[in-house]
Every structure is written in structure tokens, then in C-alpha cells.
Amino acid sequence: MHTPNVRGFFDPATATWTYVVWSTNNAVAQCAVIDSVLDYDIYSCTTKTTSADAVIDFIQEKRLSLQWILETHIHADHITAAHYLQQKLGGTIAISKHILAIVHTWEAYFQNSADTPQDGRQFDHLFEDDEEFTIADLPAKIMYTPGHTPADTSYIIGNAVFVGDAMFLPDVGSGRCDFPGGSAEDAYDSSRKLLALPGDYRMYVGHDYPPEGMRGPRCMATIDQQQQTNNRLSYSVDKHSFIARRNADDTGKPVPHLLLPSIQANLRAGQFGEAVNGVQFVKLPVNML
């Protein structure tokens, strides 16, 4: 079994994990970046590239070339640095074909069809369900894992799986399911697909929200650990109980404070849309959420 190298980068402002994945075969110097972060200050509406530049520096220090820029889903809590990374290092920006449903859903909120292609061409590649691909000499495969959103996708790369917000670490549990098209029922079903992977596979999560005062941020647990101890989705938790608790916890939950700028930019693979007299804008739809 192929065991990829994985380097995680934690962004404390959004609790996001970004991953660089590359082969242990030193002769094959290509890599993928999963779920990158563009720093964004919501109050001043300004961006920085500090988080993305740390990833770029690492890739260059390792003398890797960027083959894939992968997104597990359209994030509502941070802006992707996919476009910026591609400008700096090249690579193919890719996401699940189910992104098209998200594009159409949010068009009603933002009225953005003029600068957000509805056919997904802002992404270089739209993965089919169960599609196989490679990162250098590493075998990789798509697993469709909806629930958090209707487009969430996990990437199985060798004996590692990158799940985005489909599951979190055992003491955190799972992601919210109250975004448009989200479904606690689907989230439970997706977790069962993930937990059916071999027990020694490493599961890397998209965020970590450590219980206060208990530990620092971590990014990985084995499938066995998730099966046995995930506080929402272990094998001891039945579907009805998960759905009831998840829906109760999500009822009335505040939206992420970066949701409006994040969705708009992420639907364009990290771009802010057409400029007017050299200025780009974020829309704030009133009384829509």
C-alpha cells in the first residue's frame, strides 16, 4: 500500500487544516494541495497571502512541483487560495462535479451569473464520483461524501483519506449540516462509507475545534479510532440518534462570519469577480439568510 507524505498547515483564524501531499518516492517530485486558505479580514475587506505563502515556501523548499489544487467542497468559513497558488506555482484546480448544484443554489442569493460561470469552467477539472487519478505515483480516488453540503467529496490517496468537513476528530465529531442542501441523514451515510475503509488508514480532517483547555489542534485520526471513539459517529451511534442530535445542535446556529465573502469567492475558485473601475466587490444580500 502506498503511504503518502502529508504536511498539515493550521490556520488558527479559521481553524482550517491545509495539506500538502506528496510521494515518498524522491524521484517523483509532484504534490497536491488540499483546502488552501487565503487570509481575509472581514472588517476591512482586505486579503493577505500569509497562509498560502507558507505552503508555497514549503513546496519550494522540498523542490516539489504542484500538480493538483484540490477542494473538498465550497467552504463557508474561509476563502480558498486556489487561484493564488495556481498563479504562483501552476497546477490543476479540481473539485467534485456536484459543485454545479452549489453554484445554482447560491445564484439565487447573490445574482452572480454574470461573473460566476454556471457550468463550472472556473475549475480546471470536475471529478466524477469514484473517479481515479494520480498524484505523482500515488493512486488516488474520489469518494462522494455529502451531508455537510450536498457537494462534499473526500480524497483517498494511498492509505490516507482527506475528508474536509464530512467528519472531524473523535472528540469533535462532525460538521454542521444546516447549509442549503445539507442533510444530517446524508452525513451519517457518508460517515459509514468512510468508516468502512481499512482501520489503519489515516483520516485527515478539514478543521479542528479542540475542546477548550484540553489539547492543541490536531489533524489526524485512524479509521479504527474514529470507529471506536467519535463522539457523534462511532459505530455505537445509530442513525436516528445522530440525526436528532445534529439537527438539534444546528437549529438556530449562527452562520460562519466569513460565509458571504467565502461562498462568493470560492464559487470562482478563489477569485473576487469582475472589477468595476479597478475595484472588486463582495455582495451582501439583505434578508436572504
Contents of the next structure:
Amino acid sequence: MHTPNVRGFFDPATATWTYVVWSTNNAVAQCAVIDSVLDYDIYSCTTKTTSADAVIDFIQEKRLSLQWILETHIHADHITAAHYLQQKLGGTIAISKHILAIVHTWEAYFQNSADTPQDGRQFDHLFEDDEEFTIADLPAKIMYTPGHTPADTSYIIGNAVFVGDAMFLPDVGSGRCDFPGGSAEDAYDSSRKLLALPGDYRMYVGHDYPPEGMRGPRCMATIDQQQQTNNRLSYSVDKHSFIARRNADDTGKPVPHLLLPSIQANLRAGQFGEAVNGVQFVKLPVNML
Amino acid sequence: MSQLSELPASEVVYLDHLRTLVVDVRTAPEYADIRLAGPHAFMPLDTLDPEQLLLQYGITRDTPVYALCASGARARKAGEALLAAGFTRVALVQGGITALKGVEVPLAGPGATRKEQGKGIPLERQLRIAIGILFVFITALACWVHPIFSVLAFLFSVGLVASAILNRCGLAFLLAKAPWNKQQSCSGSSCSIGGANKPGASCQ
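I've shown you the form predicted on its own. Could you give me the structure of the form predicted in complex with its partner chain?
Starting with the chain above, the whole complex follows.
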């Protein structure tokens, strides 16, 4: 089985893991970036590329070419650097076809059809469920894992699986399911699909929220470890109790600070809206949430 | 094999967590008490597994890694183990977390905001010393002066139990007033611990 090389980059501001995944078996070393971060200050409405530039520097140091820019879902807590990475390094921006439903849902909030194509053509490729593709010589496959949002996708690359917010590390649990279209029931079903992968597969998570004073931010646990010790989704937790606990914990939870700017930009693959005299804007709907 | 290099504690603040990794190799209680506030790895020396470090923290063998312990001895062992495992850019943090307390590095945990005890003996140890000496005297009095002095030992024992239950200790109160336990005034950066006394991201 192919074991991909994986380098993780942790953004402490949003607790996000960005991954560079590549194979060294190939003469043309190509890589994928999964869930990149564009640094954004909510108060000054300014972006920085510190996090993305570290990823770019790494790709260049390793003499890799960027083949795929992958998103596990439309993030609600950070803006993707997909567009910025593509401008700098090229590559195909891809996401699940299920995001078309998300585009539609949020059009009602943002009234943004003018600069956010409803057919998803702002993404270069929309994956079908179970679609297969390759990163250089690494076999890769889509797995549809909704729950956190209705369009979450996991990427199985060799013997690694990148799950976004479908599951977190064993002592953290799983992602919230209270966003529009989110479903604890779907999240449980998705976790069972992921945990059915071979036990030695490595699961890489999209965020880590380390318990205070216990450890630093980590990115990986094996399927075996998740089956046995995930505090929300291990094999000893039945569907009913997962749903009850998830819904109870999500009730009244504050929205992420960057929810509105993030979703808005991420629906355009990380671009800000149509410019007026060269100025772009973040549009904040009043009393819509 | 690459050489283990050393990083002065004052340089830790300049490390870029996106391009390097600090690995804290102290024990869990030490780590719970005080640790780096920024992203880092925690893997105690006795369970240090270079392969797991690579996998769990998403680094490669050529990622610069800085081993951190209390004063530098365990970090040296950890660093040598990582070099032996094929890591190519390994250094230890000179003076460990003890040295980091004296420089401008954000630290977290109860130990990061606790007032420095200075170089003296902590109050709890002073207390044990004082009680120990008292019992030596009481025993001496009971043996060589009059057995009635053993009543003192009984009273002290009852007092100890009471102080433990009530969590109030008259002896500790007295000891804390002793001149050698007064906080010494400090100047310069030597007493600033982490970001605790720095202004935040306000308009200040």
C-alpha cells in the first residue's frame, strides 16, 4: 500500500491543520494541499498570507509541483487560501459536488449570486461521490462524509484519510453539527464509514483543540485508535447517545468569529467579491443568523 | 549523522511554528504546571518515539526540531535520540524552561503566572523542616528532662491533622512572615514571566 508523505501546518488562530501530501516515488514530484488558510483579521478586515506562504515555501524547498488544491468542505471558521495558492503555484481547485447545495443555502443570506456562480464553476473540479483520482502515483478517492455540514468530503490518499471536521482526535471527538444543513445523525453514519477503513490507516484531522495542559496540537490518529478511544464516536458509542450528546453540546453554541466572512469567501474558493473601483468588500447580512 | 546544536533561550521567541517544532520532553506534571503558550509538541523523554513525533505532529526528518526540558539535560538525550533516528536539524534549548522564564517567551499554565519564590526554599519545604526540628526537640525533652513533654508531641500531631483538614496552618503563616520569605523587588525583564504582564491586543 502507498504511504504518502504528509507535512502538516498548524494555524493556532483557527486551530486548523493544513496538509501537503506527496509521493517521492515519482520522477515528477507532485503534491496536493488540503484545507489551506488565508490569515484574516476580523476587526481590520485585512488578509495576510503568512500561513499560506509557509506552505508555498515548503512546496518549493521540496521541489514539488502543486497538482491539487483540495477542500474538505466550505469552512465556517477560516478563509481558504485556495485562490492565493493557485495564483502562486497553479493547480486544480477541487471540492465535492455537494457544495452546490451550500452555495444555494447561503445565497439566501448573502444575496450573492452576482459574484458567486451558483453552478460552482469558481471551483475547477467538482468531485462525484467515490470518484477516484491520483496525486502523482498515489491513488486517491473521495468519500462523502456529511454531518458537520451537508457537503463534507474525506480524501483517502494511499493509506491516509483526510477527514476535515467529520472526526477529530480521540480526546477531542468530532465537529459540531449545528450549521445550516448539519446533522448529528449523518455525522454518526459518516464516522462508521470512516472507521470501516483498515485499522492501520492514518486519519488526519482538519482541526485540533488540545485539552489544556495535556498536550500540544497533533494531527493524526490511526483508525484503530479512533475505533477504540474516540470520546464521542468510538465503537462503544451507539447512534442514539451520540446524537443526544452532540445536539445537547451544540445547543446555544456561539457562532465562529469568522463565520460570515469565511463562508462568503470560501463559496468563491477563497476570493473576495466583485470590486467597486478596485475595492472588494465583505458583505454582512443583518439579523439573518 | 548530524550534530546536536544549541539554541539560546532568548532565541526561542523568534522560532516560526510553521517551519520548526519545539518538543517538550518533560514529564506530564511539569508540563501541566508551565509550558510554551504557542504550538509545540509534548512527548516525555521516557516515551519519546521519533516515528510517532513525525506522524502526530506532521513534520519531516528535515524539519528543524528544538528539544526542551527543565534545564537541558533531558533535552540533550532527546536530541541525540532524534539524531540517531535520522532527524537532520536538531537542537536543544539552552537552560530549558527555567531559562525561558527569564526571557520574553509567552508561557502558559499555573507556573507561568505564579509569583517567583526566588532562590530560597519553598514554603512547603520550610514547613517540613520546621516541624521536623520541633519534634527532635520534643523527643529530646521527653527522653532526658521529663516524660510529660511527650504531651507536646500529641498536641502538635492534633494540630497538624486539624491544619490539614481546615487547610489553615498557623506555622506556615508565621514562616511566611519571616524576613527571608519577603518578595524581593525586581527590575528589568528578569521578573517578567511570559505575556502575563504585557498589554494585550487592546488600544493600550
